[in-house]
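Only one chain is shown below, in structure tokens, and it's the form predicted alone.
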Amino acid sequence: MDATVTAVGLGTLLGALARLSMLRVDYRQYPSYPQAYVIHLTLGAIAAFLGAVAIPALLAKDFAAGTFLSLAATQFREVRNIERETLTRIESTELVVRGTAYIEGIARVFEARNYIAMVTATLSTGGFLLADAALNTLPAAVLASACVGAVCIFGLSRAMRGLKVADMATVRPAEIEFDGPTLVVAGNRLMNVGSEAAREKYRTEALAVVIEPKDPNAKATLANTGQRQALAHNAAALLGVKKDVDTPEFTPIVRRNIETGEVNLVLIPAERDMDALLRAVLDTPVLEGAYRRPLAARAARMVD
């Protein structure tokens, strides 16, 4: 068999392989479906043959092979697309919304995973390239190709990790108290609570933390209502929330204080388990939307 072909099939296949690592189901919930496995595990695909012909057609002076790399750019930009829209048109049913920032975070990363995908291919045939004319021997050449694949998938999923709250971060469990009707969690009132019930059930039921940024990057963060709204989804979807559609005083909170830039989080889980919320809170990604770094600017670096 022609080497060239041989590149081809592997870096395909690897390319393939690196998007298949990165397609799981979590509790986040996407994707869920039968129909979407069939979708991203396709893309992936063609992600990857794109990415494994590349080196070929340039070593033979096809240099179309580049109009063909910037549509599959454009087709992959149509996968965050879609995936937003999908994300939002669901929205609604969800308890706990994730919010906007959120399915954005979510989108990017569908639409980078084929990236991913295409490099992995990319780098593996041309590590089967070089390791076939310096060796000359086909296995050699498939042991490297396989080392190159193996260490992109690796390192390129890793990369792809991000920040967690746990990095910017500590969380502290707080007490809830009421002064008369108004929510208070560690001297920060949050908001009027007026059933005398569901006053009972938040101070029996509930759980509270506070979340103390660790830095003015961290703080500046936290402030965005998008990074917010993530934190109250992934709560609620790891512990379970007690309210339905018509009970939304049991909406979990997230507010901040805003003399200390810290963050209290309450809602009435499913399972009360302390513990579990705050491995939940610090579990929470670091939303790409969110991040912010005031101290790379001298005026913000002034007043730290």
Second form
Amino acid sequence: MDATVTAVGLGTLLGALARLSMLRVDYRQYPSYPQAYVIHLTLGAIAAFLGAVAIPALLAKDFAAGTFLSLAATQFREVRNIERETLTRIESTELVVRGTAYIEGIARVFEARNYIAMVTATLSTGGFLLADAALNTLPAAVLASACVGAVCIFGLSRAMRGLKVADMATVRPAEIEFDGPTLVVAGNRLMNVGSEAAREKYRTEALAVVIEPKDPNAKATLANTGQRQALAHNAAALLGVKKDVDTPEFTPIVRRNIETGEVNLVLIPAERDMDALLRAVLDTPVLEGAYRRPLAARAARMVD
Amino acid sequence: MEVDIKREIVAVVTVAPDRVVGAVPTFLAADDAERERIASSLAVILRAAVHDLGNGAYVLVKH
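Let's see the other form, the form predicted together with the partner chain, since the form predicted alone is already up.
First the chain shown before, then all remaining chains and molecules of the complex.
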């Protein structure tokens, strides 16, 4: 078989494997159905193929083939749109909504994963061709290609991991108190709960935590309402929530202490386990759209 | 698309009728216990949250 065909085939395979390795039901609970698997695997394989043919095309002096990569980029932006649209449409069916910032973050991740499949395929095809040219033995070339692919899959998916709340804040349990009808956590007045029955449920079944930002960057990031909605969604998704559409007062609430920048989260979980809640909060991803770094500017450092 | 009212007082349940004037449906309760019962029922029916104003009136708000 022609070395180029083998290179492209192997590159495509490794690129598709890269996409497969990132296709898992994670704590975001998404995607979790066969249809989504098929869609993303197919697109990932196409991405890998486009990436794999890039170097052989250049070697054959077929520069027009390069334009196909831009076609691919358009295609993957479409992936982002599809994900955003799907998640936005099902948003009204969620008991605790994800929020637009979280949806945007998830959609971007899906787009980026296709690029990773593409880059993995390009580099492993390149590795194959390079090794083939240098050593001129098929097994060595296959091995080189596989190594490059493995490094890409491992390295790029690691680089994609991003920050978690644990990286920018400490989280500690807090007591729930009532001042008249007002729900108070760690001195912060969160909301007015009118019904005595609802207050009793909060007293006996709710859990509360204080999320204390480590620095002004974290404070600014946690102030973002999208980031806070993501915290509420994650906590409710992982611990369950005692709430239905006709009990809006039991919606998890995440409020900011405007004096300290601390964030208080209260929810009535299905499973009352404080350790699980702490873990859920710490593992919540920091959203790309919410991430702020005021400390990068001099003015913010002056007031720090 | 579902159209829904947001952040609006949809009903008032009170034991002090002389202190509520306005165009919001207002339910009079004989005592605190009845106010609690009416408010809880309305909350479920209207899918609204109950808030205590502290002046004898509970307001039901769509969030």
